[in-house]
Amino acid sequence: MHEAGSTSRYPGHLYTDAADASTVSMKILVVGGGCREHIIAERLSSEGNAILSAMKNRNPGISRLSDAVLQCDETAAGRIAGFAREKGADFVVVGPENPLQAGIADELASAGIPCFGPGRDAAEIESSKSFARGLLSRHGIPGNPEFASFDSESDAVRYIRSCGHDVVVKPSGLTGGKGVKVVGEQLRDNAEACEYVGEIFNRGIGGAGVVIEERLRGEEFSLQAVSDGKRLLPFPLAQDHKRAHEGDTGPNTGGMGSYSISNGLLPFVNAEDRNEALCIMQRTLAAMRSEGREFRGLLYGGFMLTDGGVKLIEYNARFADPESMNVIAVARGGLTDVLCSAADGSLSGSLSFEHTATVCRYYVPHGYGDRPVKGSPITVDEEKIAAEGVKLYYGSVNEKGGKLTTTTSRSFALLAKGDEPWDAAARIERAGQHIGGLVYTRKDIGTREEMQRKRSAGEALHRV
């Protein structure tokens, strides 16, 4: 565990094959109903825990690990308060950023039940990118692009137009990871930069506010790491893949996958790399303190390794998705107490993980990322999957008379492990016969190919 605001180096992880040390039986309740909580709420059960959960949709894996459902929507804080209290639950478990966003952990602190998951105050690093921009800035942290703020439209597009460089338009609030758009990608060029502030504005995306940044060019990382707002208990790194098709193109999702590699870096991440994003997060976690927001919960740093050193992309309050599958899946070590101990601001215990690699690949309906087929069918052979070495964990679907269907979200996820992230990719693959739908993936994550592009990458950066 590191003190937050040390400037002592990452000693890195320890990585054993050690069996999960025992917990104490508890009965907690997890909120949301995607792929990462099916894996929270699995290793929470598989520790000798009884699970409630709520969730929008009836997620069928988690419903099958759970004593008892609540159906609603997550950010129904009262709500589901008020469940907890009737099922007598001991710890609450948050997923999603919504329900933090709306102020769950400060509701269930007020019914005397401790809640995995900062409070709205401290959220407020994912839930405002202005003022996890401003945090910052404010505080001397590094890792900040060049970036400006606006609650006014034509400030904004002013702005815009007298930047000599390519920018990043990114809506302030919340927008399940699909409002950024970056010119050269989605965006051809600050003109188009500045109509899709407009849009931002007139629809009122993310709350109406943007933030404008300078684009940065390099590979994006996922740092993870509990925190009681004092101290950060890192995972290993994870990479995901936002764009909807192949070769990382297409629109923004929520992600269509991630890989982890078995020395806990990346392919293109090296252990100083790695020191410096997680310095940026024990100073943010200080400067939080310092302001009266202390964040206990889980905080997520997306970083992008540029020919500059390592940059902020974005903070988000909670585990990963998909990369929290990627490291949960390795983690050994008493999950239940480190969470707990977290929460009441006293970290202790411990994890390691097991030197492997890991691959993650989300199954989408036909259209995710502009016009999701809602409704279609989808096979799953569950037990076929098994036997190639695959976990499955469902994710947005809905399931009626034991037949599942597609939302407009990611329907289910395949992970799997190997010696190298092409080993796990294969594992994949083959348990990808076993499903039938409108549903596609993106075969290009965790290829022998891409970890190549990615340790290329890597050196190039590194040379400047």
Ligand code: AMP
The other form holds:
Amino acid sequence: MHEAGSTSRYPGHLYTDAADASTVSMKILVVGGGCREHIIAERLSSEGNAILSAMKNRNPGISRLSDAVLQCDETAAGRIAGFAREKGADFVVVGPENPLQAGIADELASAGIPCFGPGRDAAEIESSKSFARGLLSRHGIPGNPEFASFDSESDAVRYIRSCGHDVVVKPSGLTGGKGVKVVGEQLRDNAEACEYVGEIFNRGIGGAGVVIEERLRGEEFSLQAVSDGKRLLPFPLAQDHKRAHEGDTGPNTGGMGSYSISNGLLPFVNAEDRNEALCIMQRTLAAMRSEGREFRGLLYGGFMLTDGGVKLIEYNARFADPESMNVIAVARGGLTDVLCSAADGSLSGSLSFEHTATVCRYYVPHGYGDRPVKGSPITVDEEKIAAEGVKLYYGSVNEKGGKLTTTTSRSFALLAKGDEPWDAAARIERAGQHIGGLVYTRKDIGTREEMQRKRSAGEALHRV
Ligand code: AMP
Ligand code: GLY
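For comparison with the form predicted on its own, would you give the structure of this protein in the form predicted in complex with the named molecule?
Now the complete complex, all chains and molecules, led by this one.
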């Protein structure tokens, strides 16, 4: 990485450099109860830290790693800060976006507890799509499609009627990844887009107006990077699969699975494309600073490679789920030091990445995407899954009396490594035999055919 001293300004904690991460020892509170938080907690625990957790469900994987669990609404910033103080947490890592929007980092700062995750103002890069788009345009940063933001239905409708291209309608506020509708996918045409705008204003979806964008076409990819407000430490790229079913069909979901390849790029993304995306993120950080919203935490750019180059689809102010699992699994070095020093404003330590591919596949309740079946029993044979060389991360499930049940969200993820994605996918296929209950997964993620399709898509986009 960049300039850096290896000592932290945190008082009272023993800090070492990444090579000796096993001696780092703190009490770290992890906020969130999904697979992303499970792998974060597992990693921080393996680096010698004691884990505390705060989550709305009772995630068995995280609970097992924790000395104490607070089961609560994850946006209850004051309550979580109180728990952190009461349990003597030295540091807090926030997984999901909702607590960040609720100002958990600001609340913890007032309590004198450092936190990995931006304050409410900086988290607007995710929680306000109109702020994110506006920031790029104000600072002349490339990557925006044609767009306009509106606080009134009639202005938005008038704008759509004047557009000579298909549009995407986005509630500006947070909608858990399910509020965006694209003409040609969830919407038939621009007339239907106008109707959806009406629904957004009538029902208050997202609660903060709409952004109307030009519809882009291409392949999406995720670039995640730790930021101390000034510098970025990027992870390898990964690609999520948002649609519920094989072949990118069915409703949009929070993400059904993801893969990464051994060189840190993707079958359709070359080094130049990746650097273009990183450069957009670097300029965004500088813009945030200049507007008094220094961003310390994890900046996750959702990009699309189009025939017109790399475009920004959205920013997120947190690790991606599922792609966090792909990248943390291959990261070597002390993550604790990296996260703490970023929160402190002086990124130190370093990460290197194993040259291996990864595949992550979510198992979700039957009906997920439309009407998920909640509270149904699931069985998981952890030992047999581990014997296939596959990692299991628990998501939105509940455990009571040793029995697991589904919630309305993604239940758990299987993650495997391999020389090629299809080697990892084959392992996951075998491990999947040790799972029972009303859950389903996407069987195409990471397969040889899927990778070939991605490569061809990339060739077509680069040829133009
Ligand atoms: P977002 O919540 O902004 O990531 O949008 C959800 C999904 O909608 C993205 O993952 C894309 O698949 C799609 N999407 C968002 N913006 C655009 C756009 N301008 N053009 C085409 N698809 C888009
Ligand atoms: N990969 C989707 C998300 O984390 O929002």
